[in-house]
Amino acid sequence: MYGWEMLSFNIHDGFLEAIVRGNRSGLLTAADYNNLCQCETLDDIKMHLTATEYGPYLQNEPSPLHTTTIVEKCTLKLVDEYKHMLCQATEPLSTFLQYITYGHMIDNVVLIVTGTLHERDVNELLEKCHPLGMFDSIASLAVAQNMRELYRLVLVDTPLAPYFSECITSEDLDDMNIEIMRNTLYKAYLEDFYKFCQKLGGATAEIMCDLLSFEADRRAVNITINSIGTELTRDDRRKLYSNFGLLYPYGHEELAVCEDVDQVRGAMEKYPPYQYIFSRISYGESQMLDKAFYEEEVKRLCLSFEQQFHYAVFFAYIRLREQEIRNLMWISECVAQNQKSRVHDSVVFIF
């Protein structure tokens, strides 16, 4: 019952609850990306580094540095910490808590098949898989002509099963069909989690509805952009948006028929949350949208941590993480190829 929580959410959670608190005062604050965006080369980004939480793990890496190293030992400390949530977890969070990577198993999945379709080398992209969505048969993905052979081969073992119900046809995998099936399996997802949360009730069933809700519309956003202009009809675009949230419905009725950038903006500004992201963007700029997106989405998952006793902490602190290392890359990238004048463009400040 809500309001409730605080008579027994410690007895197995309160332990988890505090350590994910004291992580979370291990982000980096703007006064650490001030500094970092000052930096010349990545060597002085890995000392800057250095400072902070993630010192252990670039400590001992040589020189010349590059931005998949720095990225690969950043993600590394946040797989650790999930890692020591997930065994000290009991239910319902370790539920919860592998719920969280299903977003990254189904991108792995995705980037191994879409690598194979352009014959890429199979170890290669396994490289590039994110460490918190790996399973078991991943490599096996490669051999898969069809999403039905993707399924019996390998996928029924894995969480994923479930949200392949709505996929499973005979066709040939080629890129568009491949982009398909990530939004089509990521709507199912997203319904998923959000009736998992809904079950458990309390303040996760309010905060967690509310980011996911916020993650479906913008989902919907960006798979209406991306469809522009491509062959993708409006009956199977609406198929893609997921069945709740703050635009569903009517938003998904308006967004499906949009045929330009301006006439999205122009449903979305129906919608006052909405209204403010697009309001700060020019028209012609959808570029820079996701930025925009991503500000407000720190802005809620920092707000999480407002409440108590409820399991939103853990989801909002994998997301800022995330959304750290994201930044690193940018900045990195934008040092390491000499363009110390766009550093500002995508760096979105946590603190």
Second form
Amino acid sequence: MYGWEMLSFNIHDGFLEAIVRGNRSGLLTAADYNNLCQCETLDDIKMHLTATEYGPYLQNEPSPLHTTTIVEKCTLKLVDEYKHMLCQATEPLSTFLQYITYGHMIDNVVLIVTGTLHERDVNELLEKCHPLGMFDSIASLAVAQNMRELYRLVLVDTPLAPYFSECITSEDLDDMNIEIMRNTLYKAYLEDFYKFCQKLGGATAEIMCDLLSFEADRRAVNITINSIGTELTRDDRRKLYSNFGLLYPYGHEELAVCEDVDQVRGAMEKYPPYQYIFSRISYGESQMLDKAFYEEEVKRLCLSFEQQFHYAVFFAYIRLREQEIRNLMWISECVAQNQKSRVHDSVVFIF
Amino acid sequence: MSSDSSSWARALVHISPYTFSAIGIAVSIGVSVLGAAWGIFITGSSLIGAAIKAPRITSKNLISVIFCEAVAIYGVIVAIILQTKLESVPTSQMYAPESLRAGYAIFASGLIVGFANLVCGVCVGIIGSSCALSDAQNSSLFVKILVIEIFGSALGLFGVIVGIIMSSQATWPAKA
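Form predicted together with the partner chain structure, per the form predicted alone context:
Below, the chain from earlier opens the complete complex, with every other chain and molecule after it.
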């Protein structure tokens, strides 16, 4: 019941909530980002990061650094913190924490299948997978030829099994089908997560359902924009939109028939929260849209910390860390390629 | 006094006043301790978790735990006071109105103190948990949130005051 969770939340989850709030205080601030943006080389970046909480992870790296090493070590820190929380969590928090990683599992599955299609080596692909989304039999994904085999050989034992019911076909895997598969899986995952959060009730349900609705709407817009000009039919596009969120169902009707970005803008401006996002980018431009969405997401995630005694802080913390890692990757790439003028194009400050 | 037609009223006044007194005393200490324990675990779990990243908060935030503990002490004190009010009256006087009044006074006093301390303990515990988490992030917040806790712990004190006033009226009839 909403409002009474403060009486019993701390029995099982008080310790972990306090830990995640402590971890949040270790996120990089605007001052850190300013220092990092002024670095000349990757070694400067390493030096600045060693003074933050990333110190123990980056200290022992040998000197010719690559951007991928920095990103890998920072991701390792996130994974360590996540595992630390997961091993101390009890139900239902442990299920909640596992749900957060299913998105990465889907991305890893698609990465390996696409890579195999383009005849890359399996080990090389495994190194590129996101560590939060690893599962045991992931390497055997490379053997499958079509979706039915994919499901039967590997995925039926993973938590992703229930999401496959909508997209098992005997078609061979090619680029288009893989993208459709990814989006169908993600849609099923988001709906499942949404139902789970609603079942938890209370403040968790309210905050998480708001965050997941934003995610669903954002994906709907991205699917629309990415499928403009491809051979994806309108009905197929409709099937990829989730069954919840601010845009459901009328916004989806309008988005399904959009043929260019301005029509998308026209459909979205009817919804006040998204009108604000679209008003900040000028007409005909879609590169800044990603950044605008990320900023809105970060704002909502930070707001979830304002309330105590709910699970959305865990979700928000992991997403904020991922945003931070994206920022670090962008800054490192800009510095490595000597394009420091573009550094502020894509960095989203968290505080 | 006990009418023939209303059987509930008859049943209630035939319960011994000592039963009511004993229940009152039990509630006074039992429920107060429940409130104190509830508050302590709410504060304690957040305090332990927050102190991992910010070890400096541990000694100051023990004040929240002490406020919760005080609630249990109020319950013990009032229970001891109440049990000194119990006197034996001869059997002929046991259901006299004076005796019933004394029994009910002790019962009510115990209930007042018990439940006031229950909610006070829970209140102080929740605020203490938020206090620990905020102090870990920004140490200037501690004193401000402590003021809220002090107001919260006054609730238990109100209960104790009223309980003691009620119990001072618990005079059993003099032995005839």
